[in-house]
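Below you'll find only one chain, the form predicted alone, shown as structure tokens.
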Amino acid sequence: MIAAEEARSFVLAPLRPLAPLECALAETIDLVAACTVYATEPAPSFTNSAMDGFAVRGSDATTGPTRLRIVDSVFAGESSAVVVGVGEATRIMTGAPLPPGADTVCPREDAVVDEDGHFVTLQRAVVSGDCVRQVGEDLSVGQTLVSPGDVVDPALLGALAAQGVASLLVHPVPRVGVLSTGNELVEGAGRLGPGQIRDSNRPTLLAALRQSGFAAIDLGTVRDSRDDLRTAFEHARTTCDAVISTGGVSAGDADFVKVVLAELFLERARSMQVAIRPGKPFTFAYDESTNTPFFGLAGNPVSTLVGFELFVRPALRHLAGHRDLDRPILSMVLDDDLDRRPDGKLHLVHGVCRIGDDGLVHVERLARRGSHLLFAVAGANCLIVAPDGAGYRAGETVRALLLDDRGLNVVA
């Protein structure tokens, strides 16, 4: 057996991002940069009221209450040429340019204006400066919007529209093919015959896959058939950015997934037995013509998705150009004991996780543990990482990963 990092050190050595396309700004959101971006203008571009109110000279207003002279009005949109004198106001509203003279803007709430609308009284001392927005606050001329790497987040995407931009260079969203193997997979309601079951591997990686901002493609079921398995996986290397099959890949006179994905990429596939439960089997190829990654997991369902948080979703996370791989890991307090006896393997436990009334992270959870039980599952929102030995109690702190923040802060 070989350890989970090794696993992953081989999955991810030979990997590169996806080729970057010009896309669309408003298409942008949650890709990932490869180009940089520098600011041409200043935000904001010129100095404006924060509030709506009167722009006043700040020297004038020093104590309160202080009695000015209104001027003229100015809104967003327009510009006053009106120049604000010693002892005079002008009003103002949020985003209008200041006007000439002008250094302070007193907010509406703390002036009163006189019955004749003349003469407005500041009810406070205003300093110079106050509820003004200054030219280059935010961003200035030159400054680095974007570097490869960047998330596009909407408060980026904002900033990106606000300097005028209106494409991108960002890495796609890899398109990832999934299959399901096996003589015994039948899918749809109808009556089942005497040892098949329904496929459920492939539903549940296809929403795996688009929860995590995947473009999923469903390949169907293939049966045991190294003919089928090659030619489906031939296939799939042309129409997908990376490739995910479940089953084949153990010790049984029918597992062909790995003696063909061996067949295809010799050196660059590897059969793996990883030091992991559950998913201990794995097999992983690389089409370095392609750049196509082929994920081969473990068969039974929950072996199958720590197989995805472990090896697949870091990969494909690489692919579309992220520099953060792995879901949050976090420390986290158990409520119940864990048991485990010493095998020489690291155990991947789902459970469900809450903020306590302490302010701490707690299991408060633990699923029913068995490869194959895949509604004991349903629900967790993290996976607890536990090192060869001999489990834990209830009260000590362990790792794992945050599947979901969903519902983390509702205390039970």
Given for the second form:
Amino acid sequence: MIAAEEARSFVLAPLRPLAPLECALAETIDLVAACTVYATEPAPSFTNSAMDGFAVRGSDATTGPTRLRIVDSVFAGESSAVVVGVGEATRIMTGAPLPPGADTVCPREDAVVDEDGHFVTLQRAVVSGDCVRQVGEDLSVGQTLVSPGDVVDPALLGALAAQGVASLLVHPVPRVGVLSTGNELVEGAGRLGPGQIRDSNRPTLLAALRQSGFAAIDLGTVRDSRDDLRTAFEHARTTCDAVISTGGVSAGDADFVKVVLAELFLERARSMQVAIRPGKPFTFAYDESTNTPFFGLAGNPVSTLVGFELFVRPALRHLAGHRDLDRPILSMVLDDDLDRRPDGKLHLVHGVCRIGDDGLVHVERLARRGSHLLFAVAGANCLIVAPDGAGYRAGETVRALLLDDRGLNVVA
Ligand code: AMP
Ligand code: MG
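Switch from the form predicted alone to the form predicted in complex with ligand AMP and print that structure.
Below: every chain and molecule of the assembly, starting with the one above.
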């Protein structure tokens, strides 16, 4: 058996991020930049008002109240060439450029306009520069907006759009093929024959891929036949950026996935017994010519999910160019005992975590546990990492991968 860390390193070592592509800006959300972008305009690009009110000279109203003559008005999208002189003010709307002479804005709610509309009284003193957005306050020309490895979030995307950027060089979303193997697998809602089951791994993995932002490609089911598997993998290597198969990697007489991957990729394929539970058997192969990783996950449904989290997802994030490969790892307070026996393995246990009224994250392991019990882990939002040993008692702290943030928005 090898440690999970070693298996992970073996997987990550050969992988290179996917070759970057120029992509329309609107399509780049959550993608990873492969370029540097500098600001070509200051932001804001002109000094403008932060409030609806009156543009004045700050030195005119160092004590209140102050009565000023209104000389013009200016709306967003316009500009005023009328100089605001001593004792004068211009009506101004939010976003409108400051007129010449003015350096300060008094908000409308602090001002009273005479009935004839020609004079305004500022009720309070102003401080020079109040309610004014200075040119270049957010970005100056030449400032770095984007560096390679940055993830595009809505604010960055908007800031780029505001600079007039229309497209960005990014690492594309990995296209990940999923196939299930096993003679017992059947399609459709028809009556099951003896020993037959419906495929759950493929829909589970396709969904997990989409949830993590990858493009999922359904490659169907393949029988436990060396020729069929070889054909399926040969096809997948040319159509996908990564391939996940389930089943056929343990010690059974029909476990041909590991055999075929070894034949196809020789020393680039490795069948591992990873010291984890569930998900011990795991085969990884790497097609150097196409930079395509092949993940042969164990067939049991919960093992499949654990293998996805430990080995597949970090690798796919690496292909996508991410610097952060892993789920958040949080310390959580155990609400019940977590029993386990020493067996030389790292145990990965699905749990439900929530915020306790003490403000800490608490976790409850799911009652039923078994690598074949898929429905038992529905609703789990974390994966408790329990190193080899005798387990933990209620009240002790454990570490867990946060799978999603359901339930963390309420204090229970
Ligand atoms: P294997 O890894 O092929 O030995 O399969 C281990 C267990 O997982 C067996 O009970 C299989 O029937 C089950 N299994 C394999 N593939 C799937 C699948 N796609 N969906 C549901 N169960 C599966
Ligand atoms: Mg099988």
